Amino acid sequence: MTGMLLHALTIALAVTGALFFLAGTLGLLRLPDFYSRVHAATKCDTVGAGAILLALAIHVAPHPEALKILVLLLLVLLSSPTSGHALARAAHHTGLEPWRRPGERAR
């Protein structure tokens, strides 16, 4: 009973990160501005990688593997918002302005 638990654990991090991966590649065709799109990507390769990840480890669990595969996890969860923090903050500091609507003034 145990596997089957664990089996449908898997999958459903599996599909879930793959939703997520799903929603961010709509994200960066389909918002208006950098910051938006830079916002889409950390979310869906985080959140998607992360749990994508996860599934891995839990399917090979009883192998080494497992602890090599949670590092990578830990990598992602790491780097991934960090990386688009600096991106967002380089491209505030080079001037680029957000997107608003027309006629919308800046605070």
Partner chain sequence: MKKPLVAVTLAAAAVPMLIGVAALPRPGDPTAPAHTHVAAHYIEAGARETGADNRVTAVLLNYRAFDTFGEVLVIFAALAAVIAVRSPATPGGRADDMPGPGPGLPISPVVAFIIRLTAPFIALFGAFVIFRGHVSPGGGFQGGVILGALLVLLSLVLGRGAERPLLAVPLARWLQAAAPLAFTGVGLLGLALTGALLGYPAEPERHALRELMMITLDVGIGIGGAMIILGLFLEMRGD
The other form holds:
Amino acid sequence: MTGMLLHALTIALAVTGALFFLAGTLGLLRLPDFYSRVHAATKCDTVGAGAILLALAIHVAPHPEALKILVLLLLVLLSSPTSGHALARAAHHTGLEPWRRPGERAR
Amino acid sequence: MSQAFDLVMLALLIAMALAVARSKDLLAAAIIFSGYSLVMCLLWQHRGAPDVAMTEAAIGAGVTTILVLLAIGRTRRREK
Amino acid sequence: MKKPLVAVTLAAAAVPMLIGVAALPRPGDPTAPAHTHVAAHYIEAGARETGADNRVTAVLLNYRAFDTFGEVLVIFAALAAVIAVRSPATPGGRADDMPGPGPGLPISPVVAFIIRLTAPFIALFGAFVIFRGHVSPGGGFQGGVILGALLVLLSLVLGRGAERPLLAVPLARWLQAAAPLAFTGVGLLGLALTGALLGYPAEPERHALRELMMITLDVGIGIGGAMIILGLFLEMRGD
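Coords for the form predicted in complex with the partner chain, given the form predicted alone:
Whole complex next, starting from this chain.
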């Protein structure tokens, strides 16, 4: 019974992760400017990779390998937002203006 | 399944190699080349060569990209 | 005129290559020549003869140690060439069409914090990969690149020129030559012990010494590789 539940949880997490990756990729392709694309790519990839890694950790659970996967998850949680921040900061200091709707005034 | 993975990766490699060769923007070419190395790394790991995969990930995707970016930074971004 | 010529040349090069690739044995075919001659011996006797459980290391540091020596020299020569070409007088200017903020922008506190937080773990992992290289995937090259990437990250945190007081230039030059020096030392030791350059004492009687020699090589490659990557980075950044 618990085995079934764990399996269901694994599948649900993996599917969620894949959906987030899909959303991130769509955002990367469709959003209008650099800032929004960085936001889509790094946020969705963090959650997507996180969910998939969590699913893998549950899948191999009592095995010590699960710990390694959790450490990997921690690394993704640290590195991906940091790189997103660094990219956006560099763009901001270069003087790249964020996209606005046509007709909207810069504040 | 395993064969399909290899084929998808190889197709990606060819597409990326063409993109690198055709791109006039050297910055974009450097970034695509980094992606090429990552795919290559996955392939090495998948074919059972973890030593080579580690080297490819660290040198190909990491160090080479930094050095190429520095070299572009000291010259010109666009090919004439 | 030009395009047909290009097409003909490409076809002339591609057709023999494709025929050659098609004639290769299937991957993993046990009767292929690659698996029946020397490789079979390495796989069958590698661990027993060399004392290195990782067959890749057995080949790199034992059977093909001369080739690795040459590789290490090539990497060292690359750094020497960069240093020779970029004289100190060259201004560290940047391309006009390169995007990004000017060099005056200090590093983001978030990035600096994350680098400081993860640095000890990266260092530990690099050392682990170097020291475990003879029994598990990894080795001097891989661990050295991990350490080198860490040094590059740390030099980003410290800012331009800040690593100078940490490491005197002559010492840095010696460390950059660590890999060829380790190979020379171990090679001469082998010459004294067995009468052959880079020869190893017999396995399994002198297992500890043999393992020590391999670890020396791995550590030399690791430290040398890390320092060479940092050196290339600093030289090319232009400070």
